[in-house]
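Only one chain comes next, encoded as structure tokens, the form predicted on its own.
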Amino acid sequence: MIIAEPFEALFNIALLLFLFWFTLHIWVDLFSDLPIIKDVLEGANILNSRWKRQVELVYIITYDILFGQEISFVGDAEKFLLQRKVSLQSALARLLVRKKMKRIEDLLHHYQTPDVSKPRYVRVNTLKLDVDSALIELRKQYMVEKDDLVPDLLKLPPKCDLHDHPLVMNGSVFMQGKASSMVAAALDPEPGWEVLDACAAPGNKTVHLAALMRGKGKVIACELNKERIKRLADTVRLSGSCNIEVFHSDFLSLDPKDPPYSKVRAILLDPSCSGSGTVAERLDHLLPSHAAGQSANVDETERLTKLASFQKKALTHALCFPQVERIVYSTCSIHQIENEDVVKSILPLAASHGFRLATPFPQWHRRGLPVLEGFEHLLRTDPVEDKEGFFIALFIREEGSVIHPSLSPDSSHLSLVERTKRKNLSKKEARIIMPTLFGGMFKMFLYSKPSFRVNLK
């Protein structure tokens, strides 16, 4: 014991010290990676004391807000900027006139630091160009090979900049990250399917989507929220694709028996989520809870919470498609929450429609966490190894399982009884109760719901 606490107290204070420089690292990267965002807070002056004292976490919403995540009112602080939204847009034009750019993207790429160990990917939009007349085109400029696992993607070395190469501007190849491309080719559909993209916005995966079925059939692009609508249809333009319909509407609210949707065999859900798996293009890794390996702080654990709610019953909805075989599930999280314990929580519903866990490319060697059964068919990336954090989840449907027309997704819990009644219910029953609870009242709401298709001709 004599001996155990002089080294004991050595101990704590070499980690107080090794605390305190990592603290100070963390801080000075944080305003050095972030300045375009400091720029934009204090252009608009809008941060009371409350919220400087959560900084970092304001820093990560600001980012969302003007860059193109969807923002959700998930928590106050969300609440707080969201009402700001103007204030911050003004400062960041402001911003533009003042750097004398005219695009957000040139902004960007100008404040942004490149990790000099992560490659550069770019995939071949085959709609446009083939994989060999893309190589031989890059290989005049850069060292390029052929990336070992996606199909149509090639790596190049860190810092390249293809911002404004001719291939990038007309859409002949897209500026992709690797897991980012494995997501639609994940989920592998078949040329001549119909296939619906639920939360498609920017489009890059949309796109992919249609390459990869050799534009035949139909890809389905819904987006809820209406300002990424437009950034959506401009990745459509550019990539040439001619089977994609761009839907201005809530994916939950679609109905799967409609005539739109009956037909749909494949469905790629990459819904919101947290984003921190992207720490090269997002700022979640800045936060102290991430950093220094602590719990979350409060609003970060309501703002986990809440996207995972909105992510089980994205995915609950998905299952219930009644021609649907093929389901990814996939965010840029590196979270369980929103990873694991969405997929754990989903499985006995998945089941009861014929769906079991499939894997996506077997030979990856990082699967998901050991916290559920099946968990070896996950696919994880890691953000510091693979310079990306993202999850992957491939549901497959058994032949011949159906999805009984009687079945909702409230009623796939119900008990035996009750289903049994509820499938029971008689045409005559049906004939009386229907008018009564529903009318024309319902069908005036029905038919107001935000949907409508944006015309890409």
Ligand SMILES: C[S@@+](CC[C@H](N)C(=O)[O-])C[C@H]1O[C@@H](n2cnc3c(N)ncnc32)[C@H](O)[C@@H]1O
The other form holds:
Amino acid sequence: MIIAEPFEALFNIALLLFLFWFTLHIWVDLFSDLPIIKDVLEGANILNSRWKRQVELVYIITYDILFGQEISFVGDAEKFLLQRKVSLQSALARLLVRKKMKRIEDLLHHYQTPDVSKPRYVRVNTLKLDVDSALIELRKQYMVEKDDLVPDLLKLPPKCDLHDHPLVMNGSVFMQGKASSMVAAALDPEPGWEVLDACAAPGNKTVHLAALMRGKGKVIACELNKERIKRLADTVRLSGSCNIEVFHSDFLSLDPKDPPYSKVRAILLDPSCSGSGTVAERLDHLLPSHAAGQSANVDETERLTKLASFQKKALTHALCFPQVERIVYSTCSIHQIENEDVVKSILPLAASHGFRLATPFPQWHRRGLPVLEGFEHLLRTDPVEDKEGFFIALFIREEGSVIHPSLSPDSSHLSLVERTKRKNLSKKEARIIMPTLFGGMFKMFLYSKPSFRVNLK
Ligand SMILES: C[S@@+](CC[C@H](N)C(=O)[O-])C[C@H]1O[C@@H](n2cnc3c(N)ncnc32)[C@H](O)[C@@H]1O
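Starting from the form predicted on its own shown above, please give the structure in the form predicted together with the ligand.
Full assembly next; the chain just shown is listed first.
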């Protein structure tokens, strides 16, 4: 007995401490959720005057029904509230949707006001102005610094609204994000080359190419969409570049062996993509139509699959230009299916044409997803950390590699008509000694596609 008493006392103290902790835990939980429980009860509109008088008890039982353990004791209050469990749950669901909408509204407000945390970038159009002069001019109004990675790119504080700035209005600088400005710089075309911008509108990267080439050589800007051609032509005019030719055409229908494409040394391929790396798209995904469940997901998967299929065809086609030495592929998408998967699928063909992956901006730390050999060559920017989600892959043809005429490009992406034409041509090629003048003209006739050069004047 003498020995048992201290144990009993200790046991009682431990039990008391446990009960105290347990009660405290429940009340802390309850009180942190109390505003929600009040709102739920109000939304469910189930309390009559009797239960309104015992509201504290109602709060505790409602808490248990919605978030707590099984209810072990069922008195009148429990019975009353359990019978209305469905109303309580739907009131809670409505409240959560309202809160989520509020969060989306807050996010929209945050992103739509100029006061965001994303720095502003302008790229100096070196065809019109040198970087130092641009710095002097912009520093009259803003804190400006040179970007540490991309040449000719200037970084300004997030709040700057430069839309009406004279340097923007007269095309001396272009408002262009950092990741977007990395693409033409990664391609790094040499002055005097012929370069093809395969999917060009609105033309930010086209005019960047022209500036990098210091106005020497030629940039061919190809765009399929008639409405967007006008925007492209405006951008080209504003840039003051004289060596850009705009073509209204489907990139997939350009014959790589036809002049003027046969001399193309570099291709910038920035095809249509989901845009999931941009703020507007990411917010769009939070909206109820997207969050509505299954059907939205199915649509989204289908859309991504279609986009990826076009992206693969376009990249495959780019590999077929006989003189091309560099190809840059970029998207503003965060999805693997539009990025690493596209690159992975064409790697064997690229290798057979003498191409290998190169490393654009080796000092940039964020690389591709590790789902293919050579992923470390790929470049990614993160939608949260870098404020935009971009992807860049750079292909370089090994020196001395040329496309042998027998290595006919993979034509699986071409239309049936196109494939038939090609097949017929090969038969004819066997009979006619090519290239003869007649043969060349005949080939040009067969390959001629509705591609319109746009007069910029
Ligand atoms: C992502 S945007 C290009 C943005 C542009 N590189 C820039 O930085 O301003 C893709 C463009 O490709 C065009 N496009 C889509 N399919 C095409 C095709 N088959 N041939 C040529 N252009 C195409 C679209 O109309 C769209 O204007």
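Here the structure is a predicted model, which is why all the values come from computation and not from measurement. Think of the rigid core as the biggest set of C-alphas that the two forms share within 1.5 Å after superposition. Residue numbers count along the first chain shown, from 1.
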(request) Could you check whether the CA atom of L394 moves 2 Å or more between the two forms, using the rigid core for the fit? (result) no
(request) Would you say whether L81 is displaced between the two forms, judging by a C-alpha shift of 2 Å or more on the superposed rigid core? (result) yes
